[in-house]
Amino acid sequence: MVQSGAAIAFGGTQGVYRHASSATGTDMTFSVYVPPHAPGAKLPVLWYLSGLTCTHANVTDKGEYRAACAEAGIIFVAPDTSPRGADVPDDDAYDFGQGAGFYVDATQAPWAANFRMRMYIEEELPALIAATFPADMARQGITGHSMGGHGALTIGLRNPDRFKSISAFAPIVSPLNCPWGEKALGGYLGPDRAAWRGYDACALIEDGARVPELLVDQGDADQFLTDQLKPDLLRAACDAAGIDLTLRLQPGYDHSYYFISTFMADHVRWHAARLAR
């Protein structure tokens, strides 16, 4: 792993840190949030993923969440959202191939040679924190925009155990039932939807995924909300389920930083009362 830069904020050090990856075959990139702390502490693990286009930079840049997890003691990760590189397979649509991987294990050509997301997230990142940060990997908090939103939801929802907290900014909450998902899981994993069940936040709740509750903002002027968001169909599934769902939409709040910005403070509070018990 090789440290590409590293700054003092907050009394902490935020680092971006590149490292090859034997699960997208790629090199891969991440940034790190360490808070101040004792000599010798472990600190609780807030993963942040992010949406479509967007790198570990647009959070990292413009996620204003160093001050929150300065306070609460909270190691913040931010992963990149897809393998990169002049070999590996692209499309020349925003929210398909390189910069939209959306969090899954492709199993279809071209893509399935380094599209294996779910496997770096859930797995081989993990394992890296773990060995190299000073994470206490049992109080593990999840939570992501937009597409990162629908892969904080899914690998929270698959892995209850692992995330203690689990919360989400405008996410995607049923590729099965939006354009956006349709085209990427489709194309990643084949025509068969019955495969696309497990990476649909929507259908783990219909099919038997269980966590006592989740956090969810999104703005009532975003441009997205009705076509791609559709949180109505999560707030449906979690009053099926019986899962405590704090779903809250702002007013006058876009699909943009400047909404995710506003409240990364707020849930990273949520996470850190969580993270503490």
Second form
There are 2 protein chains.
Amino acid sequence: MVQSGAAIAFGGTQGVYRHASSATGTDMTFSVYVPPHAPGAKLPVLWYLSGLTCTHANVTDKGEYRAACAEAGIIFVAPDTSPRGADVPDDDAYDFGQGAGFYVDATQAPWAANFRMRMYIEEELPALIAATFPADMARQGITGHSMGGHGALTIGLRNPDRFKSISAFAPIVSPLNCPWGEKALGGYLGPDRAAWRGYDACALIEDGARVPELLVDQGDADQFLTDQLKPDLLRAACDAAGIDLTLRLQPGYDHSYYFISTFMADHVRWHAARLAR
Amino acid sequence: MVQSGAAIAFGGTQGVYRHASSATGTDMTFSVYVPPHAPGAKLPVLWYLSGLTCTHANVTDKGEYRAACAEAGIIFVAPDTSPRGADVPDDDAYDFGQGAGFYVDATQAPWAANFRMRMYIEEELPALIAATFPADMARQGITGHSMGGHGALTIGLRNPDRFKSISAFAPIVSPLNCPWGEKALGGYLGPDRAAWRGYDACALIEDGARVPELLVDQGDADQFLTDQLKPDLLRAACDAAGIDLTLRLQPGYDHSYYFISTFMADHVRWHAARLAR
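What would the structure be for the form predicted in complex with a further copy of the same chain, rather than the form predicted on its own?
Below: every chain and molecule of the assembly, starting with the one above.
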């Protein structure tokens, strides 16, 4: 792992790092904010998974999480959204291929060799974070935006022992039931929709995944609300399963980082309260 | 004036606007954040002038000012740093020409036709802001970063009746005494250094400009601290003139927006306290 940039911010350190990933077979870049802390302290970790077209840089630049993370004493990790590079398969569309990994382990050619973002986020990167930063891996939360909200919900629901808190900003709640999801999961996983259910928050809940609570913020002026995001599907799944979903429709907000940054500090505090010792 | 983008953020509206400027003879772009406010209310205005290579977008994306402006009820205006366009003179260097207007009215060819950022910031844009937004122009403050800190200090010192509060992040305090300043003012104003004194915060103070107080934050790990920024020159000028300068050397901070964003909320609150009715 090499550090490709670091600066002091809000009394802590915002760094950007690159490493050779065995999961993806490529170099991967991610950012980590470590807040000010006492020597030897181990801190809780909040994962943030980004949306379509994004890298680690979007939330690192625009997310406005550092003040709240410094105050709460929580590490913030922002991975990339897919493998990248000239040797990695790609697609001309913004919603498939590089920048659109959908946090799955692809099974279909030509994607299966590199597009293993599930393994990367669930196994490889956590081991690197644990080995490199002052992280208490017994206290992890996860959040994300749009495609990354889908990632946060599905990875959180599949790993309830690892993630003590799960939230999302304007998530794709059911790839089985929206054009983005049908295209991506069809491409990465093939036509058998039964194989998609492990990557669909609503289907995971229907199939038995249980967590005590979820927090979701969603702008009601989001251009993708009706066709792609469909938070009512998550509402129905949580109601049927007895999961305590706090779903806040935020009036006037769109799908941008202006929306995310507005509610970021609230999400950080929500996670921090659930990750306190 | 046309609105080229707008979104709700922290309960207010972050907009980006473009207009045909008579001062520069070009289209100019700027951003304005209007916080949530009661119908009919007139709000104080904080101007933020950006540094070399920047447009309105850098602080709009990375400045983290909206939460504090929403809480304080203050409008935030971020202009561009120079005229731009294929028909506008330019220089290959990052520190001269487009992106490096230095907030002067140029007198030298080929710059004099377009590079009139003093008139733009002091006269034209305030009139547009007053006519377009719910701004109380009797309550204005100004701040900025690096070259924009120079702009904030010099425009503030020349217009103490207009600006009730002046602060800066890592400002160029004396263009007469640093390579950036010597190159830019020499190029825009010619070799007669007497003509530069109206664009040098320290010289303005030496020549009689007076304000009650100034706030400056400066990172002590800033790569430009010793050769370009030289806050000790401002300290000496303020001490000799009896101006109450709060100069805070912030340990470990560099010249980036990680530094600016860390202290932005504090500056917003400092201005808001001085711009209260």
